[in-house]
Structure formats: structure tokens, C-alpha cells
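Encoded as C-alpha cells, the following chain is the form predicted on its own, with no partner shown.
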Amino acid sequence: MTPLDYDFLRKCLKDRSGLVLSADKEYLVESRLLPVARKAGLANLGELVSALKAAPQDALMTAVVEAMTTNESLFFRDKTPFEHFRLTIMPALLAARRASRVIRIWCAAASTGQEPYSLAMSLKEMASEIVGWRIEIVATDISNDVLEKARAGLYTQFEVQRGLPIQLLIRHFTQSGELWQIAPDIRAMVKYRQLNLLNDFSQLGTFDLVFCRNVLIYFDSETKTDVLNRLARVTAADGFLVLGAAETVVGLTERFKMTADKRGLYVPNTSAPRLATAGKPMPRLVAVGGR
């Protein structure tokens, strides 16, 4: 792979997924994209680049983006956000939404499903408190491949051992050969959709809670600011945003503010100047369903 080939791939990935690669990541690109090239019948990354230049919108480009996207995930990752969910977020939303009895949650980088399913299992644990409520979990990711795995809800022994308490494994999973499958009622609580955060997501409607964890770290500052400002437009005024442990809104946007003593938890800053939005205000969607 020549330096020009690498620069071309870096630009493609930045433009299409927001992923920013430094100049010293050639080894990573080679390790992830050589299998893509060979699967396409191409001998090397030089031929892959030539094919992408000839047909930049075809399935090969999608395969390149998906191969380079980090899909690391585990159940109840970092624990703290799920403690916030149980002890701070849900009590506040249950009090604020007593009239409508509807809560909408968006996992904006769902990967293979561990995060939205962790939220779904947490909701199951508070079943007596949410009787008669409609709680929708929308889970999106840029990669169709990982979303298919998420919909199936099948995980290896290694995957279920990473962060999943044994009592929840016993309660919500059944063994299928060497794999574990999450229960149909948990899977039905999550609706999966393919979505690129660089694109418009206003059609999803507004949400009471947005989990957007461990994805902004791969973007440059300009892209982070753009995504955060657009997240503000789809977060209810009294809603919540949860970011990853290494992520922040500080220095990027005034549309969210930190919650005191709650690492990674943010709320809309209602005193910040409103951003211009195109068209009419988005309706609040309340449809419930999942796959």
C-alpha cells in the first residue's frame, strides 16, 4: 500500500463514517482490509483502492467501512452508566412521564447488542415499577453485519462472561449448542435500525434518553460538535445523554451540561441558544416494537 493509497482510504473512512486515522495506523488498515480485498478477488490493497475509485458507492465501500469500524462491546460495560440508569435516570423519567407513561431510549452505537440488551434486562428487573408503561429502545449502528448479530441475540461463552451477572445469564438466556441466546421477550424490547451518525437522524423522533457511548472518540472535534448538536435536537428538554468514560461535551457544545457527581451523564442545557433546525419541529414518536 502506497502513501497515496493510505491517504485515499483515510479520507474515505473520514467522509463516510467519521473515523479519523492517524498517519501511523497503516498496520491496522492492512490487517482489517486485506481480508476484504481477498474476499473481493483482489490481490492487495492497491487493487482495492483502484476498485474503490472506480465504483465509490458500491458494496465494496460498505465492506471497507464495516471492516474498519470498531465493534467492541460487552454487557453492562463500565457499570457506572447502568447505575445512573437505575438510580437516577429511570426514577426521574418515571416521575416526569406519569401522564403519557411513555419513555423512548436510543442506543446510538449499538454494535452487537450488548448495550441495548443490558438496558432491556435492567428494565425487566424493575418490572413492578413500569407496569402499564410503553418503553421503546431504538438501537442503531453503521454496520448491518453487527446489527444482524444483535437481532439474533446469540453470544459465545466468552461474550456472556464479560460483564453479565450470572443470575441474569440464568434468567434471560438459554444455551444453544456452544452459544447462548437471549430470551425472545428481551429481544422484542429492542428495535434495530442501520444508521450512520454522520447522516440526518431527525426522522427517529425525540428521545428521553440517548446512549451514545464510545463512538465520539473516533471523530475529530468538528464532527463531535456536529453530532452532539444534532443529538441535542432529538433529546427531550428534560431528558438525558450518556457518553463514554473518555468522552465529554466540554469545549465542543453548550447544548448539554454535565450532571454533578455523575460521570458521563449529561442533560440538555435549556439556557443555551437554540440551534436553527430545518423544517417543522419533529413529532414525538411513541410507536413500540422490535426485532
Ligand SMILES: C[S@@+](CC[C@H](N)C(=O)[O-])C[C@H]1O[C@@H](n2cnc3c(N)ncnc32)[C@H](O)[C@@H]1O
Contents of the next structure:
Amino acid sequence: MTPLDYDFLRKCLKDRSGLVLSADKEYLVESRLLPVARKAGLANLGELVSALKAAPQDALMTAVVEAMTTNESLFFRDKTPFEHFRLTIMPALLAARRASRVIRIWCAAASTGQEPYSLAMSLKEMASEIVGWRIEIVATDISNDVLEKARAGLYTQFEVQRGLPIQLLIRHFTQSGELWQIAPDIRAMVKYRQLNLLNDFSQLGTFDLVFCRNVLIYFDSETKTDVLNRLARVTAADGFLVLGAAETVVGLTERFKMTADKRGLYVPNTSAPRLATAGKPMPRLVAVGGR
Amino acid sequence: MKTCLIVDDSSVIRKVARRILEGLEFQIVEAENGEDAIETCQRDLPDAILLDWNMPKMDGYEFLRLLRRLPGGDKPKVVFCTTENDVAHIARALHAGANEYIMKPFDRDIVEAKFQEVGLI
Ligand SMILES: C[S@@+](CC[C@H](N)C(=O)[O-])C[C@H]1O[C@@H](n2cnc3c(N)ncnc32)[C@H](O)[C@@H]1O
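Can you give me the structure for the form predicted together with the named molecule, which would complement the form predicted on its own we have just seen?
And the full complex, kicking off with our chain again.
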């Protein structure tokens, strides 16, 4: 791969998925994309780049983007966000949405499903408090490969042992050969769809809670700001945003503010100027707060 | 420093588990079977027990039932660590008072996650 080939691939990835790669990540690109090239019958990355240039909208580009995403996820990853969910977010929403009895949750980089299923299992544990409520979990990701795995809900013995308490494993999973499959009632609580966070997502509607974890870390700060500002537009004024442990809104947007003592938990900043910081013109403004 | 009793008839498994748990700042005591383990516990109760199921003399399940009847025997956090990886075994273990359950093969991440789960890390 020539330096020009590498620059071309970096630009493709930045434009299509937001992924920023520093100049020294050539080895990573090679190790992840060589199998993609081989599978397409191409001898090396040089040939892959030529093929991408010839047909940039081809499925090959999708395969390249998907191969470069990092899909690592865990059940109840980092624990605290799920404590916030149980102890802070849900009690607040159950009080605030008493009239409508509808709560909408979005996992914006759901990967192989551990995150939305962790939320779904947590909801099951509070079954008695949510009788008669409609709680929707929308889970999206740029990669169709991971969504396919998420929908199937099949995990290895290794995957179900990191983060998932044993009680929840035996309550919500069945054994299927070497694998463990999450129960149909939990699977039915989550609706998956493919979605690129770089694109407009206002059509998803307004959410009471957005989990957007461990994806902004791959973006440059301009992209982070853009995504966060657009997330603010689909988050209810009294809703919540949860970011990953290495992510923040600080220095990126005024539309969300940190909560005093809950790490990783953010709320819309209703005093921030709404339109002044809009990076790009929006196709439609979602009414925030006027539910 | 918290103490962990490793009960397994395989010296290799004990060695691997010891290395992992020492890395997680536990002080280690070892036993080869349930009988030895009960004797150890009668002398001194550890904070945690990593427990194999199938062992000669006394298996892990039997050990657990005896342990929970000892004075103070409800205190140690018991984490099974076994090749018995079916729901029936897991349910039996939990019913007998196990706190967590590791299905072999295991690695450091799994041990760490499970010891976090029982509140010892
Ligand atoms: C490391 S995983 C995070 C999974 C989960 N949120 C967690 O914290 O465990 C990152 C996910 O972000 C997805 N992703 C990367 N770029 C994206 C984009 N532009 N739009 C939507 N998803 C993206 C990847 O496909 C990957 O599944």
C-alpha cells in the first residue's frame, strides 16, 4: 500500500463513518482490510483501493467501513451507567411520563446488542413498576454485520461471562450448543435498524434517553460536536444522555450539561442557545420538550 | 488484603487461578478437594472461595452445603469454577448458596468480572 493509497482509505473512512485514523495506523488498516480484499478476489490493498475508486458506492466500500469499526461490547459495560438507569433515569422518567406512560430509549451505537439487551433486562427486573407502560428501545449501528448478530441474540460462553450476573444469565438465556441465546421476550423489546450517526437521524423522533457510548471516541472533535448537537435535538428537554467512560460533552457542545455527581450522565442544557451553535442546517426541527 | 481459597483437584488450574487472583491483590490459600477445604474453613474463613465442582473425596457442591452451615459460613463469597456449564448445574449451585459461577475455560477478564460482581473488587 502506497502512502497515497493509505490517504485515500483514511479519507473514505472519515467521510463515511467518521472514523479518524492517525498516520501511524497503517498496520491496523492492513490487518483489517487485507481479508476484505482477499474475499473480493483482490491480491492486495493497492488493488482494493483501485476497486474502491472505480465503484465507490459498491458493497465493497460497505465491507471496508464495517471491517474498520471496533465492535467490542460487554453486557452492563462499566456498570455505573446501568446503575444510573435503574436509580436515577427510570425513576425520573416514570414520574415525568405518568400521563403518557410512554418512554423511548435509543442505543445509538448498539454493536452486537449487549447494551440494549442490558437495558431490556434491567427493565424486566422492574416489571412491577412498568405495568401498562410502553417502553421502546431503538438500537442502531452503522454496521449490518453487528446488527445481524444482535438480532440473533447468540453469544459465546466467553461473552456471557463478562459483566452479566449469573442470575440474569440463567433467567434470560437458553443454551444452544456452545452458545447462549437471549430469550425471545427480551429480544422482542429491542428494535434494530441500520443507521449512520453522520447522517440525519431526526426521523427517529424524540427520545427520553439516549445511550451513545464508545463511538464518539473514534471521531474528530468537529464530528463529535455535530453529532452531540443533533442528539440534543432528539432528546426530550427533561431527558438524559449517557456517554462512554472516555467521552464527554465538555468543550464540544453547550447543549448538554454534566450532572453533578453522576459520571457519564448528561442532561439537555435548556439555557443554551438553540440555534446559534447549529453546525449544519437541519431538515426538520424536532420539538424539544413539547411532548 | 482479602483472602481467597482456591479449591480444585488440578494443580495446573490452581496455579493459573492463583496467578490471576494474586494479580487482583488476593492472598491465596489452596485446597485439593472439598474435605481439605472444609478443614481450612473451620480454622479460618476466607473472604472468597473459587470452587471446582468435580473433585475426589468431597465435591464442590457438598462442600458448599457444609460451608454454609458452619458458624460464619454464610460470609465467604463462593464463586464456582467448573466445566459443568449447563443451566441445571448453575441453578443447583445458586440454590445451595453460590454467589457467582464461572464456566471453564476462564481467563483473567472473567475472573475479574465475577469477583467484581460479588463485590470483592
Ligand atoms: C465499541 S462499539 C460500542 C458498543 C456499545 N455502545 C458499548 O459501549 O459497549 C462502537 C460501535 O459504533 C459503531 N459505529 C462506528 N461508527 C459509526 C457511525 N458513524 N454511526 C453509527 N455507528 C457507528 C460501530 O459499528 C460499533 O459497533
